[in-house]
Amino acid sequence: MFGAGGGTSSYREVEETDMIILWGSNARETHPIFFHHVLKAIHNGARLFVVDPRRTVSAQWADGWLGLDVGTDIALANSVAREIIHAGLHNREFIERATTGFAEYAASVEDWTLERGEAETGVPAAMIRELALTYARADRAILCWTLGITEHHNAADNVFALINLSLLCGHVGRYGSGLNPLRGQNNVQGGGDMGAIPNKLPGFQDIERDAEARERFRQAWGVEIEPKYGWHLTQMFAAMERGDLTAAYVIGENPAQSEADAKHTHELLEGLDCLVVQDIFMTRTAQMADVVLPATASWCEAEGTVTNSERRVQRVRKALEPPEGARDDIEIICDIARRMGHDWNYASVEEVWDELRSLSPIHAGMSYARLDELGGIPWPCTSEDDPGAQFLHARLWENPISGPPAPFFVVEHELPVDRLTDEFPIRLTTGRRLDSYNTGVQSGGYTSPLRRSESLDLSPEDCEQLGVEEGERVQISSRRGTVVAPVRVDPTLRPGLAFMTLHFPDDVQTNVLTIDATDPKSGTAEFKASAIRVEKLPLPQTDAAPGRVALPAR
């Protein structure tokens, strides 16, 4: 965001804002620590938006919710902003200081009207209309977004969307009021700032670009480091499908389950003429494998750091001894290193860690002993004295600027993929439940008693007009494949609206149904907007296990 890969505002702005947008974000379940700081700021008076197709648990917190139909994110960005411009509640100020590109995004959300905003993503004109104004009018307010708008084939629009009303209303660059996307998983924000992103070396310094940085790695890794962005990993699976790219590590993560078009994923891998797998699970990408390199849990059987979603890097100690034949993710790769010609003698992961500061400026004021003694620190970092930074981008407010203004950006509206037609009239989104964790390999190994099994949940009113009840097994069927799975009436969604996890793929492999539809910026499939059919079973039912779907066996 603005050059920087990281939320711009600290949890505790979350608790003490007076606005708060959760776009596409259902935090009361996804992100359950994260929404106490929400709550914590409703009890304080802040107002709570939620922009959603379903009415979610987290929706049924807010003054107002927007139950904008799948894929329309875009939509109704430019209408709010079309509003906001049109009562004149935009920051000029701001705008002609900090920005640059505004009279052309004027102009490209100008017919965005509130009509044909309520006409292309379903939500009521005056509720479009009281969202503008109450971000617009609000002293401090906070946007949030997570997989909700990036799960699609316009991901990166998406967000551009949104930062465009954070730049139209000047709501970024002052305590509490910022951009915050919520990060997917436990340390995808750690994993993008070490580097783990194909274009930027750690730190965020652009691998093409920046040739100070590429410099400093040189000397300090003895290696030329090519000024050439990778791949991310859906070009990896479509060099997979060239012939290009013929052997994968892959290192806790189970693609053979989590990427969108399952059967396709899977001839993928198959087709490898080597696949490694380093995990603490045997999931079903490990059972794939030529190699599986066992690890240890990274949160208690070994020492580094972590960073959230606030940017603020935390220590993580070694609690427990791991079992018999884990090993501790560096010690695997350094292992491998030596095996290859390279020694990577590192006396101790702090060591590890000190390189990383001594390479990467928003890092290097911190050191072990300050993130013990300060309970953690925001990046960026750059010294010994600096405590860190509470928020991002304050230099935007500064008369004139330093460093380059923040662009606008035009984006246009564009409808899923996947199409509704009289064949697959039902549009299925995906999301996550409270209980439960990606494709359950990590949270399935203990019970729950807020867990249940997968399901199609489906409106009432679609419950009827198909002749289905609680409990009855469907066919559900997408353009990719066919499962089956058993109805839950779910009164918070709209008619033509359904949802499913991912949390239960041996039982119900959803991603069989998800189209690979990616996003050229981000690299994201369109788990969100899948068009499917669903259909009654005839009886009696056969005798194969229930929503299970044939994938070949290495």
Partner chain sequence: MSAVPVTLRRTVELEIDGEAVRAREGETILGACRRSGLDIPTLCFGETLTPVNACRVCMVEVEGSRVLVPSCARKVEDGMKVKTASERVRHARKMVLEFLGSSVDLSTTPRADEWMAEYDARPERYGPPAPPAAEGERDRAQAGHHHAGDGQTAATVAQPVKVDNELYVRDYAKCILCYKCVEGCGTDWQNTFAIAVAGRGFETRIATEYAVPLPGSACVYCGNCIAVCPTGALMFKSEHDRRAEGTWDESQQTQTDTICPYCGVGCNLTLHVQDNTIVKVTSPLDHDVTSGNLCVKGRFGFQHVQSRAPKGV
Second form
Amino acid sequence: MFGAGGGTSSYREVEETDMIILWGSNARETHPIFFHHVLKAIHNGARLFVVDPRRTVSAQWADGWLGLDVGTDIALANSVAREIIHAGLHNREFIERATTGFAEYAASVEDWTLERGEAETGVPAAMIRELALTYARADRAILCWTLGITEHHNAADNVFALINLSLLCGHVGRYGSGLNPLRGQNNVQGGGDMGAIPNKLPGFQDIERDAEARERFRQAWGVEIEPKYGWHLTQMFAAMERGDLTAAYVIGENPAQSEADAKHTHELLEGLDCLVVQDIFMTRTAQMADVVLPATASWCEAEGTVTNSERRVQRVRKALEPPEGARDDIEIICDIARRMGHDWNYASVEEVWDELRSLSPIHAGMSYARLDELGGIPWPCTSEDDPGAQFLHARLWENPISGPPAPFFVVEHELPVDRLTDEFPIRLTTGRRLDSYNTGVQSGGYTSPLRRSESLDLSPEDCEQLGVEEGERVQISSRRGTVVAPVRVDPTLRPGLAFMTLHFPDDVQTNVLTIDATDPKSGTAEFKASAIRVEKLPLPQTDAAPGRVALPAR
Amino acid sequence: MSAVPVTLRRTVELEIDGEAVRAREGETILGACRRSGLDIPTLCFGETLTPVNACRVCMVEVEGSRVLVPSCARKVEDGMKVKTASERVRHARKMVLEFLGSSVDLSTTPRADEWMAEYDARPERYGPPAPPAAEGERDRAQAGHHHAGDGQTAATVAQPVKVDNELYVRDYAKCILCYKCVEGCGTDWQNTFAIAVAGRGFETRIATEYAVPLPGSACVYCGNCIAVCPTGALMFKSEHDRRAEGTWDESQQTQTDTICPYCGVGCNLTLHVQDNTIVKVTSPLDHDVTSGNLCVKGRFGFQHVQSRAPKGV
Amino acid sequence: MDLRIQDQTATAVEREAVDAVLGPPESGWVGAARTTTDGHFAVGGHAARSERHLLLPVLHAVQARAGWISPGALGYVCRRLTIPPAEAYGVASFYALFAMEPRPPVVAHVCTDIGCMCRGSDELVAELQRTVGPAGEHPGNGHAIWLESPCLGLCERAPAVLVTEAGEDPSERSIAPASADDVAAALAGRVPERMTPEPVAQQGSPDVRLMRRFGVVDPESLDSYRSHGGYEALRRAFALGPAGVIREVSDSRLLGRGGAAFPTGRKWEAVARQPVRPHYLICNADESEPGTFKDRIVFEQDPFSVIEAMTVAALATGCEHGYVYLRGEYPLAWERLVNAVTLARRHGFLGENIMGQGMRFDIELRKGAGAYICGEETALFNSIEGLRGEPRNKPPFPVDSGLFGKPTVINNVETLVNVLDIVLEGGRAFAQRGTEGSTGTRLFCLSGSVERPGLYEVPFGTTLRALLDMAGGVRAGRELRSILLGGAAGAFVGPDMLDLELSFEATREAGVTLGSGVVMVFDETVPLAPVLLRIAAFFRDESCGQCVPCRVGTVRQQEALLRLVSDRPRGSVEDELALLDEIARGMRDASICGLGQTAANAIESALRGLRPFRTEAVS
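And the form predicted in complex with the partner chain, for comparison with the form predicted alone?
Time for the whole complex; same chain goes first.
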């Protein structure tokens, strides 16, 4: 945020803060060891608030749980903001010194009274107030979020709504105060760091705006860097749809099963002229590919680095000899480059890394030797005597601040695209369980005593109303498709709210149900909010479901 | 203003076995001893855990103290005079080792034999072991009631191994009740509290509520209990099985540190590899992301790189 | 906290029992019917987790209602108090009075401890085995069982039995002295009569201080207490002010009566000085040392005096919150304590603005559940906090970090009641009584083979012989063999020690201890070996199990004694005695707390001084 995409605080600060908000994050299950740091904070006396439609295992630790309706995060954040402003608890000094756009922002949240907030989110006004006052009065406060914020059609606005709260109270840029998106995959952060995003060169250097950086890369690589943003994933699928994108090279992703509206995704991938997949598995996507390049497992059969949610760059190391025929990603890519006429040659992985350090100022000080010695280093680390930044944006607390002020963004509440109607009255949201991961490609390999197959989790009240019991198979339909899954009675859900995972696509392809409505700014699909109908089986003979057919399992 | 807070620590001076030693305020006697190169046996001590000082094998003599003190818990003080090898200290260690050796199976406790020899501990002098308890018998023991035998055999904690899931084995015949697993599962780290100390006296045991099998308990299979177990009472089933079939060979194992392939927390994994196969996963205690702890995925979710046969085609 | 509660649900009566203590559940998340708003918010966190100190009272309620603590009931308790079930199970299974498996509603706990052994418990047990059946087995109707019990603290009326009946109208009644017929009747369903306290032998004597109201005051009436000098001391304490009270207590040189003999004034001053708040005050009434019954009689005879003394202590040390932790086997003392606290609170002697002096102080009551170790002060803290009653390592000491980690004054009942006189007459005047090193008077619990067992109060410095004489000496026709001083953690002395002066300094010099004031007399009809075995069994049962030296050492001690008693030593008798000595040294030096450190004392003293086992050297 404010330029560089990364969490602002370290885990250590989490332990020593006074208040933690987990907003749209079930870290207890999805980031278990991060939650250890939260637990340390709790035992040190910190207060925990959890904002989540479900009373998750994380929420069960909270001093306050705000069970908002799915997709009403902005309504809640704006109500919190208004309450803070009206209580006179916003940090005027900080706002004055370090931000812009406060007046517009304050005006934009003025209508968000507690009553309206309650009406829109379902959360009692008193609870909204409690969160607002606790956050505003805390000396240190850390706000964390995960996919509950970002898997929405208005993901970026959701994030801005949270950033606004931190600016309002000055809860960023100080030890123990910050904003932290918890990364869902072990190197999501590192991918961004390395420029595997459409608009940045490695080290978050803007492709269009940073001419100086482009020049440095031109000199190093001997090619012109076009000042032009690329496509993010959703834009790529849109381009496939238009016919503008006809060939794809997929590395370590399984879009055939991980993308929303799976049926549609399938059609688009099928329609490509050329699909190349580089993976350690013959995934469902790989099965559709024209060319499959067997790769090594990056975390145990190859050398390299990954970056975690506290921006800490850490070494991964080779512990196993890969299976015959599998090759290191770098080797494969270099080979392809050579076939394309560029003689890429590196004596070692470290040499690749050192090239990166020479081009990305925020990584410049991170030699392999230092990474080994220090157990990883958080960026920015600009020289070999720099320990790395434990937290970001300290500049906002300098007087006057150095660099540009942080802007407030006016954001408006907008309900999820997939509306609830009489025909589709239940809100389905999706997420992960502790022992499984994404589409189960990796986690499916081990036996877990916790694991149970896919289910539709429903509140006891909804089960009773439908007349279904634990384990009974039901038909679940959305505007896009239909699947059948067993029911699990889950008291952490309220009536009208259902939950599924994406872990077992071979059994139940949950993404047949989800919507591919995506955020234009971030390109994330609204996995968190589908409208569904649940029906007891067998269906009454005369009353057939409207013309949707279940996607064949294979 | 917005800088990282700094903690200032004073230095204290004490005497250990007649030698002057400087230590940091807040450091334990054990810490000061180990930095001075003294080898003090410990069992229930864990560097990432709150000291419970239950095993009493690390006892030392502190001048002015009526009884011996646990070096793992007692903080250094200015002017303290510590003896780590006096006759009283050696006797206490001997007795602790004999008590444990005569009641618990220490066959997989590292250094147990070495310490027994060093302190002249002879567990056999308490008589032959009493017959093992039947399955579940110790789990049902009522506090304040016991069956005393005739004294001709030595009571032990021997009982059948608990194997109730695919990942863990609990062999409580090897449990010395160090509390480390309970601390790791509880307040110190995981806060799942699937296991606790139950019962009382010699019938004290580590148990789930009503001794329900682990799959019916709150256990989330993070393995953090196993990681801290000092005796092998808690063991990964894979290791247990390999040991049983004689294919566990630590001398043939390499250890490589890497990062967990799952979520974005960045947990450090130590992969223990034997014959190009991951046989165990631990995490370094001194790395502040994990402090030695992992979740079920990090601990066990490595099989996908070991299924060498092509999958799914 | 993310609890995983077992599937079994609590029965309606179990829930009622819990709710009777805690009030009805506040939301669907903790057991009420689910409402729409439950789906949108929940509070909990720190507040929910801070209720754990209610665990022990709630477990008592379930046990009393259902006769055992079922998985369903425990699950409901855990949900209400936000406690992980494994932890709650660990706590419940720690206490002997809680059953973790189904048990008939009526249980007769028959004391088989050393005090009762001197007065016929063996015969009682034999008779029960013959007529009812073995301990722990259900007789015919499945409605009742009997169990062997450690000392019930009724030694002056031995043999003793405690009968508990679970159900809608639960009852707890002591029977002492008890006959096999009494127990059989109770087991058959007849609730025993409420026990009537017997007058103390010195009733009305001008020599007694602590017992002066015993038998004179109505222990159930606040007015009666006030008309016998009650609350004069508190009035005086207000006039003295906190510093003044502490000065008087320091001047009195009062030493703790619980066993450790720590100067009370120093303890109070240390807590009073602590800037950390709150401060806690605890009255330790968990006397469970075999042969000890003095606290019981204080509560049965003059409960208000303890409450007044606690209020004085609270004033001096800046405590607003106090606890009395009474052992669980004292139904009558408990009733009278509850009544006294209720009345004191109602009449403004507890609560806000006590006696109009702006002082705030209240007392919570906690009942033990059958665990000797909870008399150890740090174990007692853990027990109140809803944890297992395991002692903590010291340091830190309670004055720095005690209950809930806060500065805590913890005093024995007898210590506290001394304070009333100290405040009234001044510390220096108090110190005139007794000896130089042991000021004031001391309560002694005389039991076993004496003519008139009971509680006696004498000035420190009185000889053992004089004390025995007060109790009428050894029972007629019997011959004195030995005296156990200080309880199971104390020491045996022979008839040659009758001229021992009873003071802290004289006993220390003689290598014995006054402990909790136990003076248990054995005659020639009580063989020593079974007594020693019973003591060994007691420590094995009561060891909390936390540290190795005590947990295993008490077992090895018992095994070695068993071999000696059965005359089948490993090696020679000398070898076994040497082994016992080694075990004793290990336990004494390396155990965490006083239990392990003293678990071999009485046995060692008997082996050394009384030589019950024939050795080669002697033969």
